[in-house]
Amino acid sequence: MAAENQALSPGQRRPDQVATRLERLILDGVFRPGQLLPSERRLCDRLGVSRASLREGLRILRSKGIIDTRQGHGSTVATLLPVNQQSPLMHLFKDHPRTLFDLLEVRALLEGESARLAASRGTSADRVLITRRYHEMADYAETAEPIDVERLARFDHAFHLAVSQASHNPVLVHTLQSLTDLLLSSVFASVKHLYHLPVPRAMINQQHAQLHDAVVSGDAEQAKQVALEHLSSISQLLRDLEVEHDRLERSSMRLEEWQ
């Protein structure tokens, strides 16, 4: 062993120490963004750990987005430092398109109930607000020439939010909000495509109009139905966009084989 391994925090294993020490070196400016780190073998020597531990340490930094590694080349300090730390759930949802549809399944359920309650419980003030939000969205969708997708998405969101708030169930509003946030932050790119294609946009606009009419007219069952169809067709559109996915093979796996 080439270097002293001073005890850090009791829970700190070698790979964690490696990550910590390298982070420190980067923060101290010893290794600068864009710069190539020493080779793994050299780092092992300098830090006094085995290559396995060193590599696990680098793996930590890599998954934090702090370094970038290329075989045959080396590891470079990333130029863009990590911005935000997301919830564990977010990581699971990312890169697993299947969960997107699971999410839409739940959202459809909640949106349907939300629309139903909004139609039956909504006050006149609620309806005025819903109508205002609807027109903000619809006017923009029809008049704007080069559509700012993000701006339209905000209007869209505001409209749905107004509907859910008219349900007068804070828990419902909150849960829906959570799922929507999750959806937008994980698959925002896919959603953007929907707004760019003319046919889906027309369909969405029409469904929004129907939803608005049903809610403000107080037709609860119709509102629920429209909302369900709305989410259903969005799901279908996304499914069509989805590049053929290998859902096979893993459904046959059973717990017993793993014990």
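Taking the form predicted together with the DNA as the starting point, write out the structure of the form predicted on its own.
So it's only the chain below, everything else dropped.
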């Protein structure tokens, strides 16, 4: 919460400056969609502004749809991206599994760079969160019996999201968050189809460990390389499974009576 501690200078205490400061905190992920903002008193103390300026700044954010305020319940950060009202394109992506490989390519482009940036820009607080998310995922994968595929997929996604947040690039972070449902579908597919196989499972676990170690140690190029190899190898394994499935299907059809 270091960003929150930076008080505005006396010349920056106009309501529009207060609103800009709060917008920056939201962009940086200090305050996240659905999160209740601190009390007015705490915000005034942290930002070094008067209550009147803060209230006017909050009014500006409400007018932009960035926060929602309920009488007696305070203000929360609004949902910045559509969740339930998905575009027709998103439905097409979700309903046609072959787009999975296109999605994995996009993930490689975005997550490879986010891993590199996280290793070079991440703070000690970022590294603590990345390590926490990594151990939540790794501990569950090691101890759960049987493994709940959806739950493991969410742990996996949370780990990769923590890495992206440490990039300190708000556009990159919010782009990835806007694809949450699609990203979860790709993680779910890899866990569902690969994690029950000993060799892919060991590979995925090792790559996650390598990614964690590279990011928290600040090795930017290694972090990027591991992230790219992780997604590339998953894509190739899923393609191999698809080819094998097609072969089995053709063989089965040849055995059936068609007349």
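For clarity, a rigid core is taken as the largest C-alpha set superposing within 1.5 Å between two forms. Everything quoted here is computed from the prediction, not taken from an experiment. Numbering follows the first chain given and starts at 1.
- Once both forms are fitted on their rigid core, the CA atom of L179 lies 2 Å or more apart between these two forms.
- Core-aligned Cα shift between these two forms at R46: this is 70.1 Å.
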